[in-house]
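Here we start with a single chain on its own, the form predicted on its own, put down as C-alpha cells.
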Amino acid sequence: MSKVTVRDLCKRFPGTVGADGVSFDIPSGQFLTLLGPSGSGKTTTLMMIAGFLQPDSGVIEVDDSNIAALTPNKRNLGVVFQSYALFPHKTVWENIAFPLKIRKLAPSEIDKRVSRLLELVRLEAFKDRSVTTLSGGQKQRVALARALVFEPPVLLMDEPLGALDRKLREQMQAEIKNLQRSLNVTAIYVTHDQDEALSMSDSIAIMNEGKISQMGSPEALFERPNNRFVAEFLGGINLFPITAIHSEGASHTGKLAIADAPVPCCPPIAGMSEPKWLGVRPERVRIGSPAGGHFDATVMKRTYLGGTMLYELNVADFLLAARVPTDGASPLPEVGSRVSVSWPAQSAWPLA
C-alpha cells in the first residue's frame, strides 16, 4: 500500500477548465472517492493520476516520488474502467494473466498470482471461459482482478459500476470494498452516485467546476457540509432562508424568514460569509403533535418508501421535506393533518 499526494493539479481544455488547483492527500490503504456532477473534474483528475492526461501543472506523488512526467505504463498503477476494457478473444485466466506476462514473470509466479485473484473474486470455476460469455458483474470482477494481479501501489477506478443495474451495483460495491480491504491497497474511485460514495469511502472529495468544494469522511460531509453546493449535492436538504444568526455562549439560534421565533442551530463555520440559509436534512426533521415544535405545518403529500415515509409539508407557503421511519412505533400523520416540525440543534447548519 502507498500514500498518494496531489498538489495544485491543473488542466485546461479549450473553453473550459478540467481541474483548477486540485490538492489532496490519501494515507496508505485508504479509499478516496472523487464525487461530483458531470463536468466537475473528477474523471479529468483521475486520468491525470493514471497518466492518460498530462497536467498543465501540479505534482502527483506516490510514496513521495513525483510521477507526473511518467507514461502510464511506468506508473505501475491499477486502472479499472466502466467499459471493462477486457480482451474479448482471451479467456478469464488469460485476461487476468496479461499484465504479468508483459512484465515477464515466471510461469509459476503467474499461475500463483492469477489463482489467488480468481479465488478472491470468486471466479475459479470460470477461468477457462471466454469473457464474452460472462455477465456484467463477472466481467467487472475480471477487470478488478486484472488491475490488482500485479500488486499495484494504487488502484484507480473510473465509474466502474455505471453499466450495472441497481441490485448488482450494490453487490459489487460490497465486493470492491472487501477486496480493497483484504489486499490493503490504496484506492481512488470516481462516481457521481452519492449513495455509492457514502457506503464505500473512507473519505470523499466533492468536486465542482474543477475544484474540491469539501473533503472529509462521509459522516462529516453529510452531517456538516461547509457550503450550499455540498449540502445540496450530498443527499436531500431543506434550505430555510434566514435573516439572522444569534449566538449566546454555546447556544446558537437562527431567525427563519418563515418562523416567528428563532430556532436552534449549529454555529456558523469560522470564516464563513454572512449566512443566508439554514440547512436541515429531511432525515433530521421531527414531526409531532401541533404546537409542540419550532412551528406548525400542514401535510401536503406523503410517499411510502418501504422503511421510511417521505413527507411534503407546508408552512406559510414554504414546502419542506421530512423523512420518517415506518417502524410502527407511532401512528404516521395523514395528508391534510396539522403537525409540528422540529429538529436537533446539531442537525441545522448555517450556510452562505
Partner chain sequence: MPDRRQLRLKILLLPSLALMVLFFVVPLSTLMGTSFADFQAGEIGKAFSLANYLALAQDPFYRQIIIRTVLIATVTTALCVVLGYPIAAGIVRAYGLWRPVLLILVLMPLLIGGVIRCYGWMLILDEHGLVNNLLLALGIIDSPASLLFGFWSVVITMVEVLLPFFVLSMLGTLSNIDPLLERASLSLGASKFQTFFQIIFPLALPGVIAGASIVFSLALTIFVVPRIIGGPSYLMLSTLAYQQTSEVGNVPFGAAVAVLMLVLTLIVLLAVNRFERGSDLNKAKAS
Contents of the next structure:
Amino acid sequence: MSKVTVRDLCKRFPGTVGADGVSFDIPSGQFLTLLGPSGSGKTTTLMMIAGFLQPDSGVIEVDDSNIAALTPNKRNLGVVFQSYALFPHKTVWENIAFPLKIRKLAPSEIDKRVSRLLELVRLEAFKDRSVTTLSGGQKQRVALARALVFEPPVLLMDEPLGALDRKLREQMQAEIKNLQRSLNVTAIYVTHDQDEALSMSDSIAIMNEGKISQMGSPEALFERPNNRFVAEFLGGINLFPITAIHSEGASHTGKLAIADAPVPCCPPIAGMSEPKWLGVRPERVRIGSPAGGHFDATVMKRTYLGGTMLYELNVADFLLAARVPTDGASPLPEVGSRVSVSWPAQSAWPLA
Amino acid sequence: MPDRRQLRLKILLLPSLALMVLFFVVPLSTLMGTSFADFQAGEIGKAFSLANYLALAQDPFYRQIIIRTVLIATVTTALCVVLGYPIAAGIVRAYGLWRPVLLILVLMPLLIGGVIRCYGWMLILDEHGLVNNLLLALGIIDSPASLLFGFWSVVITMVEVLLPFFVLSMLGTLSNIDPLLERASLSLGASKFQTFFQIIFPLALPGVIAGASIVFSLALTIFVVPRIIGGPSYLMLSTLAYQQTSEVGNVPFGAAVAVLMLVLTLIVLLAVNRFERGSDLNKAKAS
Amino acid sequence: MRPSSILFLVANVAIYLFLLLPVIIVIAISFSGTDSVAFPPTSFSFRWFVRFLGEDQLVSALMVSCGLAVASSIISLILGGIAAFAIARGTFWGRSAALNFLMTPLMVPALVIAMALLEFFAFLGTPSILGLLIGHVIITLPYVMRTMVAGLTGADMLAEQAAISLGCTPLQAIRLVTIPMLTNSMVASVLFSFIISFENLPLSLFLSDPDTVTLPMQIYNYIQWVFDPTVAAAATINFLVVVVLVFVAERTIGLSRFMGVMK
Ligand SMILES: Nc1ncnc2c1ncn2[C@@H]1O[C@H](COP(=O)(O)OP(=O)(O)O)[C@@H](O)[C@H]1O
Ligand SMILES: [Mg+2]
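Okay, that one was the form predicted on its own. Can I see the form predicted together with its partner chain too?
All chains and molecules follow, beginning with the one already shown.
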C-alpha cells in the first residue's frame, strides 16, 4: 500500500477538456471514488494515472515519487476495466498467472500466489476453465484477482461493476471492499452510481466537466454539499435561489428570491465562491399554520411514504419538497391548504 | 401448407442451380476430361492419356514453372502478411472519419483492378519508368535498364495487387479483439513487445491465416501480373495455361495446367478449413 | 507521441503509398502534356482524353464493359436474390449445401473458369457476347449470394409476418416490406457485381471476339503495343467510374459496412 498524490492533472482533447486541473491526495490504504456523470473526465483521470494517456501537465506521485514519465508496464499499478479485458485465449489460471510470469517468478511461487487469489475470489473450482465460459460476476472476480496477484500498491478500477445487474453489483461491492481491506491496497474507483460510491468509499471526489467539484467523506458530501452541482447530483435537496447573504456576528440570513423576509442559514464555508443557493433537505423542512414561519406556501400534492408524508409545496411558482413525520396525533394539512414553511438555521446551507 | 411453401422456395433456387450446373459444373468437368486427352500433330485425340500430367511432373521446364509459381506465391504471401498487418491494425485503431477513409483507400485499388495497376507498375519499373529516372537523377546508375520480367518485379506487383485481399480478410478478426486487452496486458507489466506476441497476435492468428490462404491461393493462379510484368518468358502456371491454350493451341495440356491450378487452390483452401475446424475443436475442449 | 506510435504511423503511410503508387502514376501520366509515358510528366494537358474519345476501339470497349457489367449485375441480382431468399427463408434440407455450391466459383481461379467456358461455348457455338454475359453472371453470382443472404438473415422476418397479419398477401408483404428493407444489400450486390465484372480480364481474354473486346482487355492489348498515354487516360476514366460508384455507395449505404463481402 502506498499513498497517492495527484496535482493539477490536465488533459485536453480536440474540442473538449478531458481533465482540467485535477488534484487529490489519498492516504495509504484508503478507498477513493471518482464520482460524476458520464463525460465528466473520470476515465481520463484514471487512465492518466495508469499511464495510458499522456497528461498535458501535472504530477502523479506514488509514495512521493513521480511516475508520470513511466510507461504503463513499469508503473506496477493494478487496473480493472469495465469490460473485464480478460485474455480470451487463456484459462482462468493462466490469466491470473500472467503478470507473475511476466515478472519471471519461480513456478512454485506463481502457483502459491495464484492459488491464494483464486481462493480469495472463490474460483478454485474454475481454475482450468476458459474465461469465455464464465458469468459476468465470475469474470470480474478473475479480473480483480489478476490485477491484485502481483501485489500492486495501488488498484485502479474503472466502473468495474457497470456491466452487472443490480443484485450482483451489490454483492460484488462488498466483495471488492473486503478484498481491498484484507490486501490493504490503496484504491481509486470510478463510477457514476452514487449509491455505489457512498457505500464503498473512504472519500469521494465528485467530478464535473474535468474538474473536481467537491471532495470529502461520503457523509460530508451528502450532508454538506458546497455547490449546486454536487447537491443536485447527490439529489434529494431543495435549492432556493438567493440574492444575498447578510452576516451579523454569529447570525446569518439569506435573501430568498421567492420571499420577502430574510431567512436564517449557516455561515458560508470560508473560501467558497459567492453563494447563489440555499440548500435545505426535505426532512429538515417544517410546516405549520399560516404566517408562523419564514414564508407561506400552498400544498400541491402529498404522498404517504410509510412513517413520513412527502409534501410538494408551491411558493410563487417555486416547488419545494418537505418530508414530515406522521405521528398520528396532529392533523396533517390537506392538498390546497395554506401552510407556513420554516427550518432551523443550521439546516440551510449556502451553496455556490 | 408449410410443405407447399417449402416447395415454392425450392423452385426459386432452380434457375441459379441450373445455370451453375450447365455453365460451371459441366464446362469444368469437360475441361478435366480434356486434360486427359492426348495431343498429337496439332490434333486433340480421343484416347485417355496421362501424358499431360506426366509432362508437368517430369519435364524440368514445367517443373521449374511449378516451383517458381509456388515460390512466388509463398514470398508474396509472406510480404502481404508483413505489410498488411499494420494496415489492418491501423484501420481498426482509427476512429471517426478516418476509418471509412482508410477502408476506401484499401478498397479502391482492389476495385480498379489488376490490369491498370500492372500498367502503373510497368510505368514505374520499365526502362523510362520512375525508378530508373530516380536512379539516373541520383547518379546511382549511368544507363537505364528495364526492371520488368523478373522475380522481384513480379513479386512486388503481386504484393501490391493482392494486399487489399489480405487486409480485408484480416479486419473482422482484428476488430473483434478488445482494444482494452492491450491496456490490460501493459498494466500487468508486459512490454509492448510481449503484449503483441503473447496476447494480440495469438488472437489475430485465425485472421492472419485466413488472409494468407486467400492471398496464397490467388497468387498461385493470378494471370495479369505474370502476363504483364513477368512477360512471355518468365512463365507461371497461369501464363503457361494461357500460352498453351491460346498461343500454342495445345488445349489438353493447357487444361491439365488449369486442373493443376484448381487442385492447388482447393488443397490450400481445404487445409485452412481443416485448421480452422481444428482450432474450434481445441477451443471447445478447453471450455 | 511515443516512438513506437511514430514508427507505426510512418510504416502505415509508406504502405499506403506503395498500395496507391501505381494508380497515382497512371492518373498523373494521363494528364501528361508530352508523348512520353516518362514519370514525372513535364507538362499538363487533357489531350490524351481527347485522343481517347477519338479511339473507336477504346470507346467501344468501354461501352461493351459497361453494358456487360450492367446486364450481368442485374441478372445476378435477380437470380441470386431469389435464390438467397429461398435459402434464408426456407427450412428444407440441403439449403446450406445449395449455398455452398453457389459460392464455389469463388474458389475456382477465374482463368480456369474462362478456359472451361471457352471450350464449352466453342462446342455449343454460343455467340461471344452471350458467352461473356454468362461467364460474368457466374463469377458475380457468389458476391450477390453472400450479400443478399447476409441481408436477408439480418432482416427481421417478423416484419414480413406482421405485414401479413395486417392483411397483406405474402407477395405484397415481400414487395412492400422485405424488398425495401433489403435496399442496402441490393445496392451493395449490384455495386460489387458491377465492379467485379467491369475489371475482369480472364473471361474476355478467352471469350471476346473483335466486336466484344472489354475495357480491361483493350487496355491490356494497348499496353503491349502502344506507348503513348492514351491508355492511361482510359485507365483514369475507368478509375473515375469506380470512384463515383464508391462515393455514391458510401454516401447512400455506407459501403464500408459491406466490405467483408469482397474477401
Ligand atoms: N480519446 C479521446 N478523444 C477525444 N475526446 C475524448 C477522448 N476520451 C475522452 N474524451 C472526451 O473527454 C471527456 C471526458 O471523457 P471521460 O474521461 O471518458 O469521461 P467519463 O469517464 O467521466 O465518462 C468527454 O467529453 C469525452 O468525450
Ligand atoms: Mg468512463
